[in-house]
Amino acid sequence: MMEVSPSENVSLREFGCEQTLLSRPDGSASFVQGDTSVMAGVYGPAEVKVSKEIYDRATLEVLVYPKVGLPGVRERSQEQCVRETCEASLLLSLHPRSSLTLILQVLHDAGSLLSCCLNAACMALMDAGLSMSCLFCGVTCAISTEGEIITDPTAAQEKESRALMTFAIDSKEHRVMMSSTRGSFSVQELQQCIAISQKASEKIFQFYRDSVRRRYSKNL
């Protein structure tokens, strides 16, 4: 893992999470990062259409719905990023010839939406009790026109940045499971953003642990 200098900004907005919000899905969670909010629901394992059936593992479908209007190209791109990350962490071979559906509803987009979707998805999968090889989290980095790296940027910071990157980081070895980038940046800047995201992921995984601990301490 590349070292992060103390001067690098790894500050994150405040997190909030609540699980088992919805009664109909097998698992659900809402995740808040600053003013960005996403609700996730997981259905399955359930019966799958013959046309989508895979003989040795479950079929995972991810659907992202915007706050207003119908899903477009942006939502399709987000669906692919979330699906690839979930497929890398879920033990889909335990449920052959079945389907899993993950629905993400955007409640408010104030920046770093894809990382919030990833975090909501992970918490919902945990709530559904599905077997996973590791947990994952999403971290977004923006590079300003001056070259400053900003973690968990707001919508205004994203708009003013020359590059935007979102990484999915696993909980075991803090490796990059998925990346989504846009804009212009150097190889060194990419490596710095990965290192900062790996450092920031430690805070998110700690939040996961604290959130689940609080939930089950209440139940007990």
Second form
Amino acid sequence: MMEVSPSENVSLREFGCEQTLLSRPDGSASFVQGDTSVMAGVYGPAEVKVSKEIYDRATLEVLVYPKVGLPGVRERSQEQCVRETCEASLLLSLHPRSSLTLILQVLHDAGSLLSCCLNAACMALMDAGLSMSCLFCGVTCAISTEGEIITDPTAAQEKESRALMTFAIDSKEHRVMMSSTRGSFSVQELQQCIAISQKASEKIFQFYRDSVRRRYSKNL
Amino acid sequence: MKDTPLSNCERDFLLKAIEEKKRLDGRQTYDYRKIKITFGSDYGCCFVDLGQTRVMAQVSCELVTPKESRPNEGIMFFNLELSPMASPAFEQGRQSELSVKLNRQLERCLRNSKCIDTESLCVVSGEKVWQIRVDVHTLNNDGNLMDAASVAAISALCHFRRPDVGIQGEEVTVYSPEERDPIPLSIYHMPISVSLAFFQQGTYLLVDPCEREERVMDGLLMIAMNKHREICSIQSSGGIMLLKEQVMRCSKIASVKVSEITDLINKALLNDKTARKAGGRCGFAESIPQERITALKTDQTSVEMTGVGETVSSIVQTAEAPPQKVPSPLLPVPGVGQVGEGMRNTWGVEEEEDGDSSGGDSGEEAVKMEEEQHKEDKSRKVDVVEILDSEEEEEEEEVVILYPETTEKAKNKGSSSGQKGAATSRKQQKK
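The structure above corresponds to the form predicted alone; please provide the structure of the form predicted in complex with its partner chain.
So here's everything in the complex, that chain up top.
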């Protein structure tokens, strides 16, 4: 079995978030991880098109807009990853026959884009005041060619990596809600990445907590 | 999703206020909202805040073959995207009337005014030119998207740097930013659009209408002008009749506003340049305000290493247990799927033995029989469709071997193990 040496690379880039920065959406947030930044806007619960109506729960639509050009296959797959995570955490049955729209606009991609999308989505959903069974966050891990695990990789680290994994982790039990992987890796490596992601998720949830506390505090 | 409707009393209130020369946000008639221009960390990325209205522009470039009619001119491409994030009324993937109008106005403002030297974008005449693509994304619509988009687009174009190219004979090399400094576009002038809204059939005029004002306005005049007071495009919409004097007055207002905005853009560009030169961090990440309670930022944090090693090992150990309990699914022969979970597929097992030792007659024959039946069912089905008049059994078999093997295989390759199994057994029979 390959022993993973916990490297110095197991760190998260500086991250930041601003909520309620757009006036039109019901909830909005922009999440920054290093240079990667994503803006998210949520509309809803609102009326739904008859063709998309689901009788016992809300219809969630996720749209990802790239920075350059029109949305393509890559964006579709990201949309699906985010939608499935949100559907798992949102209490959609509270709003039957209504629509929720989550729009993600990529502002800059410098690696770990999907995890940044997930974090921005969660912050926006929180800002919109939608009921959720748990919060979620995204963590990206890259395995370099030497077998080193790097969390929150930059674009250059992503490019050099042998495998890239993104996990959505819930806040209640730190379980994996969604995973999206690329490249080849062993079961051990996968487990190690999950374990590290769970550890890293604690940091992000602490950040969520801090930002909410700050928001509802009376002074800065 | 539909936009929230505007009630009659709101409409009456707004119009009454405009008559009294008052605006909801406390501005004067000719005042612009606060404009904030920020640049992203990569070249050609610009955010513009016009009050609450927010747009982002990103410029990109690629080498393409030029149009045949203009072999030594680069291509400019503008795309204004009305993202549903900006307003619930905007729908994804649908070209609304507003989107067409804004796209056209942006093109007329920036491309048709020839503000960018397209000839300098030529690399090899008739073969390779730069295509400059400007994507404008609307993030929040609080009225006057056009002005915000035009400011964002021209600022992004000024900020943009394209990679340097070298030509040796026939070869064209594109240098990365590390090898050679990227080159800015040559821009002759900066056209900026100024929107003026008219109310009560042109009696009242407001500069930079907000979203509420846009809803109650009768007509809109968009003037694109540069700081040399040259009009680049002018468009009146809404079907109001304007007097000559009114248009002249509007153009005078526009010229004042344009010179103000141009100064602001230049200042923002200069600030960004000095920030970049100083080597400090610049970009969107730095523009998150620190003093708001809705914003929070942390420094780079390392994930606590002490716990990780132990948790990793413990989780790996516990994670290794499950595969021992549950028999791992077998892949008997490459390309053969297994039906069911954790159960050994008898078909697959037989096939595997088939490949390994080519013996095991007793068991194999039973399977063969099954498969034959399968095949015959299939052949009959095929037969009914394909050949109606053939009734002889032998002929039928002939058809099956020649025809469906190619078509069925092509149609659903390896989608079901049954078919494949049937095909292989058929081959054996032939032998």
